[in-house]
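Only one chain is given next, in structure tokens, and it is the form predicted on its own.
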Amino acid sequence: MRIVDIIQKKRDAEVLSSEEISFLLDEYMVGNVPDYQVSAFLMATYFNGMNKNELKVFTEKMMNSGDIIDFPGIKKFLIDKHSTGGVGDKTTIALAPIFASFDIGTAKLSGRGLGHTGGTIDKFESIVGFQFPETKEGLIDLVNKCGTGIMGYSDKIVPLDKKLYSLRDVTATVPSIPLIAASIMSKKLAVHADGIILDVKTGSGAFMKSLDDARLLAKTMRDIGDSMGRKVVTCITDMDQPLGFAVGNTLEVIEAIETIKGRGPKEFSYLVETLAAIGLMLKGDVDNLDKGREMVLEIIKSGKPVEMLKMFIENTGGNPKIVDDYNLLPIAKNKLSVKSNNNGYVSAIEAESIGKSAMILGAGRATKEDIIDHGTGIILHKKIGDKVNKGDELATIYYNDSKNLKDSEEMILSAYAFSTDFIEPRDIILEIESV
């Protein structure tokens, strides 16, 4: 078997056998296949895709390239909720303690932010002293103690994905739906969960800009899960404007806490309630989403999710008092009000521009080496459909360094579009499949 023959078959849109895919990836992992040949294979895949069996084998090889995390002895129903990334997406921070309140464990790997989207790890690290577990033993212990088990990606888990992604990044093959799906699902499947909920974002602030692409990615990931006997639910959700009002690490932590206290932004609260209801359906506690949402609203009223979040923070080295006293969190010392130059109804907010305007303040990373300033960010005061008069406050910028302040302000202003007619906001949840 020759590597060049495998590349040629994929170039010519022929179907690869399981043995051919396994041979290519096994040989690459041990250093017997050079990067330039794998790059050629990735480009051929970008143009010709993969069928279901090819994708199953490809994903399995990635999944099994490192450690598999199981949770022996844990009686909790385990759920891994994954988002494809967006601006202001702090969902896990609110959702995990709600799950824990129903004795549902969160078992997942989370990443750091890069570019205009934020990472769950960075947001939690706004809490002084907070440290995620670095070993699977630590993750298991955390799930046992407080129901929420989150850790950063490790070189020991799906190392093949890291090798392949570094090549995709420099060969313009990142936007390949089969490769995206395999990358996401290999990491989901490497950590045991009884159910997987995939929040696929679509819109100006998402990786999938069109609804059709989001649908295709969602279906591809469901197919992988089905082929491996895993329960997978996909939700396609709106990212044509930032999620909630807060963009930036500390600010998002505060908004997530306010949400589990029953005081969160309407559309973000509805998303969290729906995802939690899906979790209850997967577990078998309810048979429809409406009943699930009712249970979620009741548990929020009880205050139990707040207590579960405090327990999680305490068990990860942070100060649980931050949940009741936000002054204990790092918040930027300066604020700037961004005021509208227009009259009308907000018709659009370019979410990616808002994300980038927060990033250049220090809330995100342009490169992997950049240092996060957790206290910086943006609070939006107007969303799609809101009436605005000239001089009204659109947003507040939180900053420590004024170096990029003017650029950030201009990016926010340019992100807003206005109409003389009322604009009906798009629903936050566009589609749900496989509940």
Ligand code: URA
Contents of the next structure:
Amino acid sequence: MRIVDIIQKKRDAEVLSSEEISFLLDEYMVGNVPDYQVSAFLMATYFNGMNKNELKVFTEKMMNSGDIIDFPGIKKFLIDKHSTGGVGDKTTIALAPIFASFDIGTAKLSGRGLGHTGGTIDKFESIVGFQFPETKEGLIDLVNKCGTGIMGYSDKIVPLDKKLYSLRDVTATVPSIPLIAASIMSKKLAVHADGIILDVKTGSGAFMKSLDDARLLAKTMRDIGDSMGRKVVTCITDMDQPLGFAVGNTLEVIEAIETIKGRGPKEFSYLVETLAAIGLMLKGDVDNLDKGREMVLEIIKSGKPVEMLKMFIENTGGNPKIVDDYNLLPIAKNKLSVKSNNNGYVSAIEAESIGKSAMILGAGRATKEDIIDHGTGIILHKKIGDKVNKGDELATIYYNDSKNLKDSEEMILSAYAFSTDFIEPRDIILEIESV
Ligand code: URA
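Let me have the form predicted together with this ligand next, following on from the form predicted on its own.
Everything in the complex follows now, all chains and molecules, and the chain you saw is the first one.
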């Protein structure tokens, strides 16, 4: 077999055999194929895609390129809820303790924020002393102790994804749906959860700007999961405006805690309740979402998720008292009120601009090396459909360093669009499908 023939076949939109894909990736992994040949293969794939079998073999090879984490001896039903990333997405922080309250374990790898999107790992690290496990043994131990097992991506898990992603990044081949689907699913499948819930974001703050692309990505990931015998549910959810009101690490932790106390923003609470209800359906506790949501509302009322979150924080070295006393969290020293220059109804909020305006305050990273200032961020006071008069407060900026304050304020102001007529916000959950 020759690599050049495999590239040529993909270039000419012919179907590759399982052996050809395996050969390409095995040889690349051990350093026998140069980056320029794999770059050519990735570009050919960008244009010609992959069929179901190609994608299955490609994803399986990636998944098996490093450690596989399974949980022998753990009796809990384990779920991995993954989001494709957005602005203000603090769902895992609220969802994991609700799952733990139903004896559903969370088993997942989470990311750090980059660019306009935040990462769950950074958010939890707002809690002083909080430390995620660094080894698979640590992750298993955490699931055993408190039901919630989350750790960061490491070089040992799916190393082939890291190699390929670096090449995609510099060859303009990141936005390929089969390559994105394989990249995400290989990391999900390397951790043996019983059910996978994929929250595919769509809109101005998401990777998938259009609903059609989000649908295709969701279906491609379901197909991969199905081909490997995994239970996968995809939810396509709105990211045409930030999720909830808080954007920035500490601020999002507080909003997530408020949500499990039953006081969260309406649309975010509904998303969390629905994802939790999907978990209950996957586990077999209920046979419809309405019943699941009812159970979730009841458990929130009982206060159990708050106790489960405290237990998780305690087991990761943080101070569980932060759940009752937000003053124990790092909050930026200064605030600036951003006032509207317009009258009307909010018709859109460019979520990506809000993410970037938080990032330049220190809440996110422009490059992987940047250091996060956890207490900074933005609280939005107006969302799509709200009536605004000139001079009304649109948002509050939380900042420590005023260097980028003016730019951040201008980005927020230009993120808002107004209309003279009332605009109904899009539903938070657009579609739910399962395999
Ligand atoms: N997230 C991933 O993990 N991989 C991609 O390719 C894109 C987004």
